[in-house]
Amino acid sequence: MAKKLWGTRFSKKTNALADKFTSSIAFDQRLAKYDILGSIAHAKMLGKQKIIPQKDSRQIVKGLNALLKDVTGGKFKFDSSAEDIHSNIQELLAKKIGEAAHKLHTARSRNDQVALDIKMYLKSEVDDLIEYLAQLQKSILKLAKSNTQVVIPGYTHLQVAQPVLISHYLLSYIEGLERDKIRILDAKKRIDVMPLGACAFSGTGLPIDREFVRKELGFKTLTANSIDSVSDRDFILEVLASLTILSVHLSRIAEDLILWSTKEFNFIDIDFSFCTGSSIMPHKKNPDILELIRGSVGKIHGDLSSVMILMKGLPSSYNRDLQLDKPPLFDAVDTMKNILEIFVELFANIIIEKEAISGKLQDESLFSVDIVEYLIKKGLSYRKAHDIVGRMVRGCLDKKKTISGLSLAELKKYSPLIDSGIYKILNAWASVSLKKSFGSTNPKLVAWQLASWQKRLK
């Protein structure tokens, strides 16, 4: 058993079912090279204060860079009994150094050490984040850059609406996802505050220089309350609520390549490689791992809930329920890098059919917003327009005929300001060409926001 850092004061050992429901080492092993730069940085503060001897200040950090080395060589030895991770590398250091190990905590508390653990995973983490975003935005742009010239026909409540480029439809996907990093980038900012300093709520009496570990740990600001430092949690409810906003989107583009990829859209193809078949049904080709993306969006607005859970009930400064923190937020961070990278793949492997899409824009009624705006033209009022072209539709069912299939003579009765320039707008792509205002899906327009999209993802 891994000696505890608070031990003495205690008559008697603890039940073993309390220090295996206590120990946080299964989960919070991933914080090591985080504790151990921050460890450095305290330690290293504490021999220019004279807080230690400066002697003992180099032994602890050449000690901490030999468990550094460990932990990103794969060889670090975790203690499966310790307590935490602070208490597993305390143990380590006091084998290799021996007893100026123990002046390592000196002006410090775990109640600080693992905030400040947390925002440097925290901030790496972000920026990795933020990577996998750009590179998923690269992947669908070149997809929307080799398919300019193909129309598809837009839906709204799942009912085919109008025709609109599928570059246009594809840009959508990059302007959500741009908030989504803004999103993360902005939380970044209320995690880039340096905790360490607090001790366990209410600072300390010892000389110690927080500006000197804030610059030694890249921090951009001190906290400025030790109580708020040690029981402050909104750093990680903004990033899991910022993977929550994204995975809602990553969900709705797993749902749309879901139905295009159906054989009653047939809008898409999605390689085999990311597809599985049927134990039963040898013709299948399910795309599953899409699926699975989908289903995966429950586990990060769960993790969300188990934080802001958490949170809502606890009083001011530390209690031991923040220790339950991490699972949830490891958890999300994990699922969506995992996803991020698949769909940066899928993308990149997607085959556009377009001559099964070129068969579903025979339907006119795609272009009747077109005609209701040409009549508009010719000065009639919108809702005019509106009843003169909904009456053509349900004429052209009823008689099961086109619009282009009647003659201007028949087309006359509908309204005399009808010429036979409106034959030259039933076409799909006169219908994206004729969109005018700025972030449609004209493709000039379309155009320029690629060329845009291709210049910022630089």
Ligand code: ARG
Given for the second form:
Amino acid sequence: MAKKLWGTRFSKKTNALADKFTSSIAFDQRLAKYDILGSIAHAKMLGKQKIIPQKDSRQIVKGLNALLKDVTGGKFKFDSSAEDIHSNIQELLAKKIGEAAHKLHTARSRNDQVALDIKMYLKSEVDDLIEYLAQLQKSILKLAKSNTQVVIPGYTHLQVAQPVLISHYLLSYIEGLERDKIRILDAKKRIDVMPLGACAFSGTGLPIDREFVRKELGFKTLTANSIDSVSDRDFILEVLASLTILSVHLSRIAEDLILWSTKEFNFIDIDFSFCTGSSIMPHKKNPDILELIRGSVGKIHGDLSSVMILMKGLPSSYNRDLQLDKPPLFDAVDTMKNILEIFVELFANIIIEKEAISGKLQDESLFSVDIVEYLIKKGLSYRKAHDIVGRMVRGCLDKKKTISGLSLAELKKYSPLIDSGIYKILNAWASVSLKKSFGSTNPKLVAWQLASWQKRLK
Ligand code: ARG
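For comparison with the form predicted alone, please write out the form predicted together with this ligand.
Up next: the whole complex, starting with the chain shown before.
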């Protein structure tokens, strides 16, 4: 068993089971880099403030830099018997530089140290997540930009509704992902507050310079209350909540693509390199990647619940329960990064099945709202127009005819206001072009949106 940071007060050794049960080294070792960087800033400050001799400070910094090199070079010796990463690093530092190492933990506790480490870890991960999200948006935009002329039947309640540009549809994903980006970036503001100096929970009587450490570590501000500094993990909850919302968005996109790739829809084809087969049915080409993306909401939401319930009812200041915040946090971040990474590639491997789609656009019920609006423009009330088109659709279904197959005389029986102009609006391109409102699927407006996203995502 590794040496404890607190052994001497104890009259006997801790039970091996207790050691194993309380240890977090198995998962917090990934904080090593941040722990060392935090310690370097702290040691510099202790020297500058003459809380420890300058030469000890320099020696500690040198030793820590060597350990940092080991971490980044994959040579760091993680000790599975250590209580946590903080103890592991302390012990290795002592082995490296001897007595001076024991001055590092002056005016510090693992309570403020671990809060600092997680915040440093998260600041870096948030930046990665934002970058991945931007990549995904770009990948979606690329698909949209290369299919600006494609109209698909749109659905509400999964029933055929109205035609929309597929690029308009794809842009809807980009909008949602942008809000996810903003949410995560907003959460970063609360992460970017430096807690070191809170010590166990009440601060210290030694003349530390928190502002110096803040600047060294690149944090925006300082936490203003030492108890709050070590008590709260709301910044983790915010990130997990944002990731959960993001995963809900991604699951919807995945579900759309799964539906679209079925024989029944046949709007898209996903390249073989991003599909899987069946062990029993030779004909199958399954969208397992998308299904796993859809399924991951459960995992990420589970991580959020885990930390939420962990926090509920905890007394203020540090409690060991807080150690359990890390596995779910790491899991959610890792899961999301994996999803985003593969989603970027998957979007680059989608082919739009233009011919199959145009076959589905022959269904003229898609244009019923356009006919209603045509009649409104001729002076009818919305209600009257709706009734007329309702009868028209039913009549065609009964007689197994299409609206465009009716003669003008037949059409005029539904309303004398109908003229030959009606035939011009009974196609998908006319339908989208007739839209006028800002944010609608009108091709000119969508082209403008595509251009503006192109600029924003540069
Ligand atoms: N491993 C702990 C955590 O992850 C930090 C150690 C705090 N331990 C303590 N006895 N104060 O939260």
